[in-house]
Every structure is written in structure tokens, then in C-alpha cells.
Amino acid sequence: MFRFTASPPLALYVHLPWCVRKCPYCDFNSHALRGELPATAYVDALLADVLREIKHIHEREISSVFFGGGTPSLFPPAALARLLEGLQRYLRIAADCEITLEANPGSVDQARFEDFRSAGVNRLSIGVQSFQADSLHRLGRIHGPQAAVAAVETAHAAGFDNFNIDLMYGLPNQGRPAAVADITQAIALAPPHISHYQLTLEPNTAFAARPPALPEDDAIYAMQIDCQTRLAGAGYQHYEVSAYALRDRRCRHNLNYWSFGDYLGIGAGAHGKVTDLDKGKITRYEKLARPMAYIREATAGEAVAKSHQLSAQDAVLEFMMNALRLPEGVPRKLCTARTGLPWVCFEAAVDDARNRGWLDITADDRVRPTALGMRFLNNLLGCFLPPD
């Protein structure tokens, strides 16, 4: 049984699963839209779903909301407004709640961004991925370089002072100059936040079935270092493996994940994590993945596909898998507060990682990956895996 002294922060994730076309690298629960978007029925299902979740959170406050997908910006702003109004009725939404909407350059214009802002969205995450036409083509994106630039300029014009650009590197046939050109273009557009991900070939994707030619590992690392240098020079703080932000523009929702906070998940295929102080347990769950089955079951009051309680070993590993993505690390006391476990459950693995030069405990008692540990993060996390 876990022993908690306080509930972790609580966020809300809302999955909107439809997109115009499935990208070959995408392993998310996303579905190419065929026919009319069932926006009304889906919002009804989401509101029914959140009503089902209320009993698990005991009126705790929601600190952030994230609309992910799929392509959430395909939804009519009026549908998002109705959903947010419903969430405000059913949940305790913080007055300063960060509310993020993922948007693709191929599905937005200024009026639509302005309507999303009026509906209550106060942060955007724009899926640019690259500003190079050949890279966008290889990635299966529906937009071109001009549309990518226009989407960011439109976010500025629509009054968003908090938004993210998603970029990828290590792309098929990509060289260092192209990767650096992408990050240089992104910086020139002055987004408050940039996410810079290495492309990986995930199972059950078109790229996994037919792998493209990717750069060698050393070339990818060189791209990463070049881009990090330019980001740092432009004032972007590297606060997570793939996340860079200007002052006070770190993504609160993602920081909640990385610090092992709780989150409700509603929508087709959404995942959630809830801590129960009274019963001393941590539960993870996921919702039905197929959108129409989800609509049917959620509307009827049932949408959970499966759930399980974390063991102590699960909790240690999952906490570290998230917290060690943060170059600044986390206070040692957070390890025990968020897992409900004594430090002795972490100690042997932490000592092993420290002996290998991958982990450090700082003078102010933070558990922090070293520069070597950040470079070889999977090796570092291996210290926390159960023995074979």
C-alpha cells in the first residue's frame, strides 16, 4: 500500500482522434476522417465520459487541459466551446488553467484561431515538423513550407502569446544543414515554446513496415547539438529532453506528466492516471480506442477498456521514466511524495546509476541526470528496470 501525504496536481487530457490523413510515422490513436466529422455526438460522449470520471477525483482542481489527437483543430470552434462550457460545469477548472489545442497548418486560418481563443483555448501546439518541402513530403504532411510559416504568423495575429511549434529531426535523408535551417526558421518566427523531437520508427506504423533511410546515429547527435546551441543562443531554456521554452512559457501540462502528476483521460484511446490517497493506490486506465465504439459506450456511461493498479516497482520505474527527462531533475522528496514509497525503494538503483556517471544528487538534494545520463537516457533508465 502506498502512503501519500497529499494528492498530486491534476490535469485533463482530451483526445480528438480524427485527422485528414494518417502520417506514416504516427503511432497515436488517430483515424483518417471519412465523411462528416461527428462533432456533436463526440462532444456528448466526452461530457458523459467526464461525468463518469468525477467520482475518482473528489472535487480536485484541474490545473491544465490538453486537446490532443489526431488533429483537434479539425473540430468546429463552436463544438470546442460547448465542450469547454460543459467541463467548466462539471469540474473545478483553475482560474489560470492552461488550455492547449493541437493544430496542424493544413487545417487553420486566422478566423478559426480567433474563434478557438474566444472559446477558451489559451495555448496552441502547431504541428509544423519541418519547413522543408522534401521533408514534409516524406513525412506525409498535408501542408507545405508556406502554410507552416503562415500558421505561426496566424497564431501571433490571432492574439496567442503562448504557443508551441513541433519540429522533428533525424528525418529521412536529412543532413545537418537542413535540420539547422528548420530550427533557424522556427526561432525567427518567435514562438514562446519549441518541441524538437528525434524521429523514431514506432511499431505498427507505415514507417516501421517500410523503413525509410534515416541518418546515422552520430549524424543525428550532431544535428541535436547544433540545434540545441542555436536554441540556447536565442534564449530558449532546455527544460526537458525535447522541449525548449522562453522564460515562463514551459508547458504546464507536460510538466505535470514528467513530475508524475495525475491526469484524467477522456476520448477514444485516452489514458489516465489517478492517485487514491485513502486507499493508497495508483490506477492507470485507458479508454476504448475505436471512435464510434467509444461514442456508443461513453454515451451509455461505460468507456474504459482496461485499468490496472501500479505495483511499487511500477511506480518507481514510471516516476523515473518521466522525471529523468528533465535536465534539472526533481527534488528527492518528490520521488517519495508522488509515489507514496520510502526512499529505500529508489536507493539501490540510484546508487548504481551514480556509480556509472549517469545520475547525480545535487547539493540542494535534487535527483538529476548528468550530461552523460541525458545522452544515454535509455541506459540510465535501465538501472530502474526489474532484474531478469
The other form holds:
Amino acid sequence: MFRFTASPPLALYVHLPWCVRKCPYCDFNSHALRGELPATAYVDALLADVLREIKHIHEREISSVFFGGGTPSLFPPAALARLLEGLQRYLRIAADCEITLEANPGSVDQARFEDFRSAGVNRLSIGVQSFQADSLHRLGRIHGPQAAVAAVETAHAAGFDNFNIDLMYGLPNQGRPAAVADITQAIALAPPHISHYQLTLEPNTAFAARPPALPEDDAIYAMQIDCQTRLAGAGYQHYEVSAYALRDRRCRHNLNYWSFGDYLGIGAGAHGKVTDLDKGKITRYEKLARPMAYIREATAGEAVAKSHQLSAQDAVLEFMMNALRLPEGVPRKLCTARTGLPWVCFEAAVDDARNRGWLDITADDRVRPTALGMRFLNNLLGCFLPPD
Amino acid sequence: MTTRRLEQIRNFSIIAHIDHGKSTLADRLIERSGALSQREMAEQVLDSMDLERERGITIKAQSVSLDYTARDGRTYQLNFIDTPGHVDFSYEVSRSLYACEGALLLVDASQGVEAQSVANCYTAVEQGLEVLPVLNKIDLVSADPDRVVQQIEEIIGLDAADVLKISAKTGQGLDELLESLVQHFPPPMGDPDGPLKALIIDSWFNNYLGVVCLVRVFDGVVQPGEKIRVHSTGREFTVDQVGIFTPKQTSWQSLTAGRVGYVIAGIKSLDGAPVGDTLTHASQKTTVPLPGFKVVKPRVFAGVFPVSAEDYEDCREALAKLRLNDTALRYEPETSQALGFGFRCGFLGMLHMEIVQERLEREYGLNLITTAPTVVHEVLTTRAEVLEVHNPADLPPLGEIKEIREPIIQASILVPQEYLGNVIKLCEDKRGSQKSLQYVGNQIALEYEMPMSEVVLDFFDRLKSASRGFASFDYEFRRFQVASLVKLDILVNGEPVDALSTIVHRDLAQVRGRELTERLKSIIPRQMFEVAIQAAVGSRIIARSTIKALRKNVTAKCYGGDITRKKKLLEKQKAGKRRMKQVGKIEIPQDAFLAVLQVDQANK
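With the form predicted on its own in hand, show me what the form predicted in complex with its partner chain looks like.
All chains and molecules follow, beginning with the one already shown.
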């Protein structure tokens, strides 16, 4: 039994699982669309699903909503509008709520972006990945460099002043100049936020089955440093392992994950994490992953596939897995507040990590990874794994 | 006392090279006796250890008793005692043969005679066994019986004019084989009414029954309820059960002279029933024991260390249990600065070492680091003492060494003519000197003397690749001989790692040092800091390689739904580290300690 003094902030994740086709590196719950997108049935299912989430809310406002996928921009704007109206009805959405929609170049036009905007979406996350034709082709993306640029320009034109560009580096056959060219091009398009990820080969993907030849580790690291230098030069603050933002444009929704906030998850394969103050427990759950099964079960009654309660060891490790992704770290008090556990549960591992030079406690009492700890985050997190 | 022929019993074994079809033949014999159903026959039953079945070799002696009704209308009990086929286990072979009166020499009719079969066949002849040559796989298109018969006559010197031709696979020739077996092999001699004398051929531990002894009864009778004594220890036990393997364990009312079977007598302690010992009745205080077996000396030594220190006692217990039925295995406690507490183990050869290591890991669940095997060296000190050095780390300081002597073996190699050049070159590379070269049919029989350390390294693998698998090989120890040897040390970030030291020929030190540092560079994963690997003789650095620092170890993405999978990733990384040994600040994988073995392969 954990002891909480206050509920963590609450966000909402909505999963829209359909894509035009599945990319070879993608390990998310996405499904190539065959035939008509069942938008009406899916919105009905989501609204039925969210109703059963109300028990987890405990009078909290929703601070952010994230429509992830899949390719949510494939969704008809009218269906999305109906969904958002429904959510407004059942939930208390904060006045300044950040509402993000993932969009892929090649599935958008200006009218569509304007419609999403009038439906209530106020932030876009655009899956550009690269501006090089060769790289986009290898990544199995359906768009070309022009469409990538056009998508960003369209976002601007549709009146979005808050959006993100997803870029990847360490791509098959990619050299340092190509990686730098990508980041330079991205910066030139002036997005308020850039997510800059190293490509990783995830299990159960086409790339895992037939791994492409990737650049050497040292070359990838050199790309990272080059790109980080350019991002910093252009005023982007590095606030998470792979996230860079202009002032005030950090992603609120993701920051909620990284500071171990609560979130509801609705939609096929969506994950949620909720804190029950009275019972003193933290629960993670997962919805049915296959879209048709999800629609059927959510509409009929219950779409939770599995759920489990966190042990104290889980809570400590998972808190750190999130919080230590932030170079600025988190207030030490947040460790105890969000996990409901006393500091003594963290102390030995924190001391171990400090002795190894991977972790700091700052003068203003923040727990923060050192520069070395940031580079070797997995080693640092190893300190928080339960002993054998 | 009346010793007589026990007419209706035949005790025999099969001498065969790996793959020449011994297990298949054994299966056919069992099938013929009807002891097992078709379903139970689904797998080859005799190689019962997982390891044996996987590798297709026999490690331990096993026995099967079969009833066979011959053409003379009488039913014979045929006791087949299995023998290992590999050169490392020649000791086990002589043990198995001791309990037999006859041996089938099973030769693949297309592959011909191999060096190991020759050696085992000589052992059988020396022990007075009747040897019956049998050609197997006669149904294959590639079978060349005339050539192989000629080989048997020329290489082994057996009269193979009336050789039996069979196919264990199809069953062809099996009837003739069983008949000849009954007619040619002498029945055992013994006195069923005399005082009990039973030889322990093998023994193993069963969790439910305690120690199970496989015995050959030479005289007398043993039955449940009787008090027996283990001769060497003088300890007495009450017999619970006796019986035979059909191959199912089948209990009998008694085991009489001439028979091979098992005795279970509530023996709990690991050393209660040493192999080679004699069982008598407790009342027989003055019986002279059977001769038993000569004690074999291990020739190859290696350090065996539990990865985590808590497993030390488990490791000791596991070694004790293995030693119970593997008398060739030696072990003594060893302490390494790098690897902590472990054991210096002595083995018959490389395969024996691998088998022991695998059994420790699989059957006893131990996580181990094995150091590269080394041979025993003799050191003559300046004080005129002769030391036997089992471990390079134990070599006295240079100033105290007058000379170092290394073990020399005589290698016998059989090779088809077309690969002769390759094999001679290999033997010369391995510092061998030729003793003889003889043409035998279209094969060549070579005798070489060479340092045993070269054989331990990777000789067998390279012989196989030099001859496309056709050469066969056997060796025996000859003598210790003075050689110009030095200790090659490996330093990791300036710290010597004792478990990586080797003794090498002075002329090869530079090359080995370079190969070893390069090899270690490829095995030791990059760390958070740069790691220097140096090879040194005394205080002189002779080679160096550098492992560059790892740049980062971060998971690129982590959002709400990912956490469970990313957590598994961290756990996997940690488990990977658990299999490594922390030496100072550096994590060294287990393979690194065997790197010495692989240097040559890496460069071929």
C-alpha cells in the first residue's frame, strides 16, 4: 500500500490504429488499412470505452490529449470532431489543454489540417523521419521529400503555431552529411518542437526479421553530436533524451509520462496508468490490440486486455525510467509524491548511482542525471533494477 | 571351488568410431530381443545422457541384457556393455572391455578404419578379448567392402576373410551376426558357488535410489537382503535390489557369476562405490579383490570458476558427484585474483573437459567460467627440485627456474593420401617431428611426436579441416622434454589477469601475444571507458590492442505504453552482465578466458 498526498495530473491517450501501410521499423500497434476506415463504429467504441474510465478520474481535469497511431491524420476530420465533442461531454478538459494529433505527410492537405484545427486539435506531430528520398524509401515511408516539406508548410498555413517534427538518424546507409542535412532542413522549416530519434531495430518488425546494415556506433554518435550542436545553435532546448523544443513549446503530454503522471488510454492497444489515492495503488492496463476485437468488446462492455498493479520495486524503477530521461531531472519530492513511497526506497540506488558519477542531487533538491548518466542512461537505470 | 564355463551367457562390447553406426546396431539388437515397444524405440535408447544424444557420442558405459534364442534352440543372455568412442575416453573403454569376453569391431564399409578404433581394438586384444570384425552400412552405394577388409587386415592385423557384412539400418545380416556372436565369443568363466566377487564397472547417483552400481559378477551370487562389503573402504551395505537393464531397469532375484547387472544397496555417500572396486559378501574377510583398473592421470588442466561466489559450494558438490562415476576427473580448490574461488580441474583431454563443463552447467544449473586448458609442465628449480605445474599462474619466478619441461605425446594419424601434404604441414606447424610414415592401402599411417600443448590448443579441429574430415587421430603420452618456454601474461588496463596467462614457446610468444590481444579485443565488449589489453613476457610488453570507449547506452524512445518492454530490455542487459566477470572495473565475458584456444582459428 502506497501513501499518496495528492493525485498526479491526468492526461488522455487515444489510439487510432490504421495506416496506409506498415513501416518496417514500426513496432506500434498499427494496421494497414484495407477498405473503408470504420470511423463511426470506432468513435462509438472509443466513447463507450472512455465512459468506463471515469472511475479512474477522481475529479481531475484532463491536462492533455494525444491522438497517436497508426496515422491519426487518416481519420475523417468530422469523425474526430464528433469524438472530441463526446470527450468534452464526459471529461473535464482543461481550458488550456494541449491536444495533439499525429499526422503523416502524404495523408494531409490544408483543408484537412484546418478541419482538425476547428475540431479542437491545437498541436500536430508530423512524422517526417527524413528529407532524403533515399532514406524515406528505405524506411518504407509513402511520402517523398517534397511531401515532407509541404506537410510542414501546410501546418503553418492552417494556423498551427505548435507542432512537432519527428526525425530519425542512424538510418541504413546514412552518412554524417545526410543526417546534418536533415536536421538543417528541419530547422529551416521553423517547427516549435523537434523529436530526433536514433533508429532502433525493435523486435517483431520487418527490420528485426531482415536487419538493414546500419552505420557504426561511433558514426551514429558523431551524427548525434553534430545535430545536437545545430539544434542548440537554433535555440532548441534539449529537454528529453530525444526531444528538443523552443521556449514554452515542450510537449506537455509527453512530459506527463516522463514525470510519472497518470493517463487514461482508450483505443485499440492503448495503455493507461492510474493512481488510486484511497486504495494506495498504481495500476497499469492495456486495451485489446486488434481493432475489430476492440470495437466489438468496447461497444459491448469491456475492452481491457490485461492490467496489473505495480509493486514498490516496479514503481521505483518505472519512475526513474521516465524521470531520468529529462536532463533537468525532477524535484526530489516528486519521487515520493508520484510513487507514494518513502525516500528510503530510492536511497540505496540513488547513492550507488551518485558514487558512479551518473546522478546528482542539485542544490535546489532535484534528482538529475549527470552528463555521463545521460549518455549511459541504461547503465544508470541498472542501479534501480532489483538485485538478483 | 569349481570355475566353469557359464555356457548361456555372452558378454561383449562394440568398438566403433563415432558415426559408424554403433547406436543404430544397439537399437536393432534391443528391438530383436523385443524388450521395448516400437514407441519406446522411437529414440536411440542407449545414449541416455542428453549430452550424449545431442553429440551422438557415448560418454559413459551403459549395459543392456538381451535374450536371444539361437539356432541350436537354446536361449542365451547377451550382455552388451557400451564403450565410448572418443580418444579422450580410452580409459572408460578399457573399463568396459574388462567386463567382456568379446568385442565386435564395427567399421563403416565406406569410411573405413579410423585411428581411434585401431587403438580401442588393440586394447581389446591386449585384454584377451575375442574380436569379431563387422562391416556396417553395407547397403550404401558408396560401400567398398573389399578395400575395408584389406584395411582391417593391414592396419589392425585381424583376419577379416569371413567378415560379417550388415546394415544396422535395414537389419540386413543381423541374424548371422547374432549367431556368430554366440559361436565365436567365449562364454564367461566363473564359479557360481564360490565366494562373491563382483567388479564395479560404473556407478551413478539416482535421486530416489541412491548409488546404482553396474557390476560384472565374476564368482558367486548376489541377492537382495545380503550384506555386502565394498572392498577398498571396508564399508558394509545391505543389498536392496539387483537386476539388469533390458534396457529398462528390471529387478531380478539374484545376479550370478558371469552376469552383468546392477546392484542397489542403500549406498548414499558419493564415494561409497568407487569404480573399479570389488564387492564381496560381508562375511568374506580375506577375499583377494579383483585387479580393478589402473588409475589414469589427467593430462589437461583448466580452472573452473562459478560466476557468482555463492555457487562455490554447489560447484564443489557437483564436481564430487561427477567424480563418482568419472574417476578420471580431478579437482582441487584454486584461487584466482581475477576470478575468485574455484577449482583447478584435471581432464583426460579437450572433449572430456567440454563434457564436464556442460554437465556442470546443465545438470547442476551452475553458471561457470572455464579458463583455457593447459598441460602439466615440469619445472626444475635452481634448488634442484622438480615441480609439477598445473597452472601457468603457479610458475615460480623466472630467477628460480632452471628449466621447464613440456609433455610430449606420440600422435598416430591415419589420412587418405590426397591430404597427406596438408597434414604434414599442420604437424610441422605444431612443432611435431615425424617418427614414421607408412602406406596402408590408400591411406597413410603417420607417427609424430609433438608437444601436448599444441594438441590441446586446436589440433583436432585443424586436422579435420586440413583433411576435410577424413583424417583420424589418436595420441598417447611419451615423456617430459626440456623446451624454451616462457609465461605470457595478459594485462587489462595495466592489471595482470592471472586467469589469462599461458605458457608458450619463446619463439611464438610475440605472435601469440599479438593474436591474443586482438582476439580479446573482439570478445570484450566496449565499456564506458577505453580499455588497453597488453601481452607481456616478464616486464616486457610485446603486444597491445585498445578497446575504444562506448559512446552511449540509451534507449531512444520511451513513452507511456512502452514501459514494460523497455523494462525487459534493461533486465536483459543486466542478465547479460551477470554472465560476465567483473575484473577491476572491467566486465569480461566468459569466452574471453577461452580466447587462447581460438587464436589460431581466428586467423585461418
